[in-house]
Amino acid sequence: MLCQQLSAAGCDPQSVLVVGGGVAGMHAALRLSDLGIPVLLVERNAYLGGMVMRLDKVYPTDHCAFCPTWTTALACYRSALIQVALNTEVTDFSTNGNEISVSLRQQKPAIDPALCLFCGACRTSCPSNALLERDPQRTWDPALPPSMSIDPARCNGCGHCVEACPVNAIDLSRQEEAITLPVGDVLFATGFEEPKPSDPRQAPEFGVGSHPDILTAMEFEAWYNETLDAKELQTRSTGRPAQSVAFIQCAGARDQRHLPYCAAVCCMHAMKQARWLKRRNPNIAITIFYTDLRAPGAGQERYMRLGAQEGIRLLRARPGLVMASEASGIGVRYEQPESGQAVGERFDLVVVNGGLAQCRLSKAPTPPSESKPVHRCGFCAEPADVATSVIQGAAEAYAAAQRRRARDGGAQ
């Protein structure tokens, strides 16, 4: 499928390979295509949009995160100069003078969208409800015929769907396909990842993974999105209304044991979530524990001040311990700024924010030579919010175009 997907434009040795289909990668690809440069855009997930697709709203405007991302992804799919390869990762790349060779690996979808009749026979036969009435790529473009898809997290491999399919469109072996091809340039836009509870970058004193009501920022984003229809925010452990929420900033970040830098986006992300909660329930008690409030972008300082005016408590303190108790919820221990005394406070939910790390460039890349530096944009270059990532993606696209002109001897 990967070899078939790469058309003559995508296999052009002068193409720019953009690794990562988040907002930075998509805007880099679109700006390159505007300049007439063919692009191969690879994304390891089954959809474009990256982490932004997991957000409800974006600050400081609080507008929908999905809508502008959808239109950008659709433009990438419909561009004649952009080849999109989903479920694809870079496994290796090397340079030899001006030549760049890249190895890619793609996970084949279990259901071939070219064969799927969208009849629903597979879904009816599935005992684990793993069949979805959509294909991630085709969701973006209404012009494409619909196709079923399988959620690998639910699939138990029973094979009932394979037997039920009338056109043999389903193959649960999910074989991988690999290809090596030459490209003219490589631009990485792999974004960030949130450390798992077992990751050494996750500061253990904050208790992530020890209790369902101690959540990471992205887990909390998903949780309150799932409870939109509820009248009040609920705890994950009991389902009862949550009356108090703590946001703990710089958890694992600005910490010499883990990530020594500021992740740049956490303060505004926490305030966005806190203001969302206040709009839903003005009586909910919210505390943001912070080191320094970072609001560098246009409109962000005003956004922070509005949150404080709405009753969100901003407390400059770094908790030293977060611990769950069945009888009293989640306890947070910190040093009181005024007195310097260690105190404890109880919350129904605790959101641990920080420790966002740049994604690795690939599984096992060959280090490029000094004459071929790795070009990055978005969060994998430096911590950046959505707006900054878009700007960086466009800037790196124009830089790639200049490098192409230099290789071509300055021809316009």
Ligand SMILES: Cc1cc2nc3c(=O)[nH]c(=O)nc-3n(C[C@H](O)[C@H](O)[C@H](O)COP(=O)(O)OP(=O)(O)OC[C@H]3O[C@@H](n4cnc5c(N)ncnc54)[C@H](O)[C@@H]3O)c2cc1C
The other form holds:
Amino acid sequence: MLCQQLSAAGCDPQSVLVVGGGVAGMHAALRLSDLGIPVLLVERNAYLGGMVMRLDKVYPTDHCAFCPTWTTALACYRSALIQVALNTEVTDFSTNGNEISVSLRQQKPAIDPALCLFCGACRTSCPSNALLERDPQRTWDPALPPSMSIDPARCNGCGHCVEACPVNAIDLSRQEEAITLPVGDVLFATGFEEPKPSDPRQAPEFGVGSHPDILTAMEFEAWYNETLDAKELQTRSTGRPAQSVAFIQCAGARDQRHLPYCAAVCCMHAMKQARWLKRRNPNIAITIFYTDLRAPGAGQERYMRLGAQEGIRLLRARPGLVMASEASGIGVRYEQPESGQAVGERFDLVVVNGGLAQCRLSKAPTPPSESKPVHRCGFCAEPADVATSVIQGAAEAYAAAQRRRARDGGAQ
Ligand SMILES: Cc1cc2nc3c(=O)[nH]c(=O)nc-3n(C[C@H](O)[C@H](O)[C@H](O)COP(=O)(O)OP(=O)(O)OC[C@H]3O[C@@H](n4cnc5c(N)ncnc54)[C@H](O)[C@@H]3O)c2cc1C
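Can I get the form predicted in complex with the ligand as well, since the one above is the form predicted alone?
Zooming out: every chain and molecule, the one shown earlier first.
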């Protein structure tokens, strides 16, 4: 059930707290509820589903990412044993003997989505055009009721919308609230941190953020989806069709200076995006610069081979520099694998895969006791694709349930 307002009184202290409502966290919550265990599922976004909710299709099947993820989210909202807290972030947690207490920060939208009738009266009354038809974050999840939202950058705080609202859904003083709750067990499913161009861990030599046509994989996924109406993918700088695209793998990943480990999913999602491009425009030239092609899961090796057969060029080289100039587009410098010579090549669009960092709380949680360990599943336990994250979520849920049974049995 969707819980708009968290309070200590409304939460079962024996609940398992699942931190993170991506595919791993949702599946863990559902398996726990199947066993009759109450769950508090906390998600910092305004929607469930995590990263998968924002993908178009998923490798290795190329099936729709959204449909199964949304169905799983609906099952969580509908379960009587799962309390879903959106817009809520777990910031810390402490232990005292066998007791665990968790600190949460809940964002309170100025317009309460549970009350909003979506009538638009607030928008008509607003002198600064600050009312948005939908909370941009909520559009990811159609299971949530549509709600107006306020753009804080435009709102001048005049309060006309508060007077205009027929159901008193607007309170401009509403902000975030800190809450502390006792919980029975904790299971982390916090996934990964989305790489941002401004992230200092990004290797600067790849030029992410310096030119509109040098994109991260997530930016590319969004741009590709946004431009689906056009026959061919266009560059962001000129709007002309992109004729050549480079995917640069391990850009700062598997690199002691930035992200030391392999994120396990980037080779496959680069190939997925490359194959989409080829289907849309068979004449486009695509190069994937890779270190090792990693395709560990079922059907993934075949997926890679199909891409190569379709004409996607796979080049084992680690580019050292990506530079954009107005005259000659985006240049990529790399060492040619056969000759060892440094060469430069020009591309219309470059997608930089800088790896994905596991998302964990800044303070490592201390397990309260041996019978109450801290469980982790999904990407935050080990970089993994969707299928593995789902399986891990279920496995950790069963492990937590088993420990709880053993503990309760021992106490009787
Ligand atoms: C561009 C791209 C394309 C991909 N394509 C595919 C593909 O085609 N096929 C495939 O199998 N895999 C793909 N992947 C990998 C896939 O996204 C991951 O395997 C999957 O998202 C892992 O799920 P998760 O639940 O562990 O993590 P996430 O999806 O990251 O979910 C974690 C959730 O935890 C929440 N959270 C984090 N910290 C807190 C906190 N402190 N409090 C509350 N909530 C918190 C986050 O908001 C998030 O919603 C792709 C990844 C990328 C980046």
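For the two forms, the rigid core is made up of the largest set of C-alpha atoms that agree within 1.5 Å on superposition. Residue numbers count along the first chain shown, from 1. Since this is a predicted model, take the numbers as computed values, not measurements.
Core-superposed comparison between these two forms: the C-alpha position of residue 113 differs by no less than 2 Å. Fitting the two forms on the rigid core leaves the C-alpha of residue 161 displaced by at least 2 angstroms between these two forms. After superposition on the rigid core, the Cα of residue 314 moves by less than 2 Å between these two forms.
Here the rigid core is superposed, and residue 151 then shows its C-alpha moved by 5.8 angstrom between these two forms.
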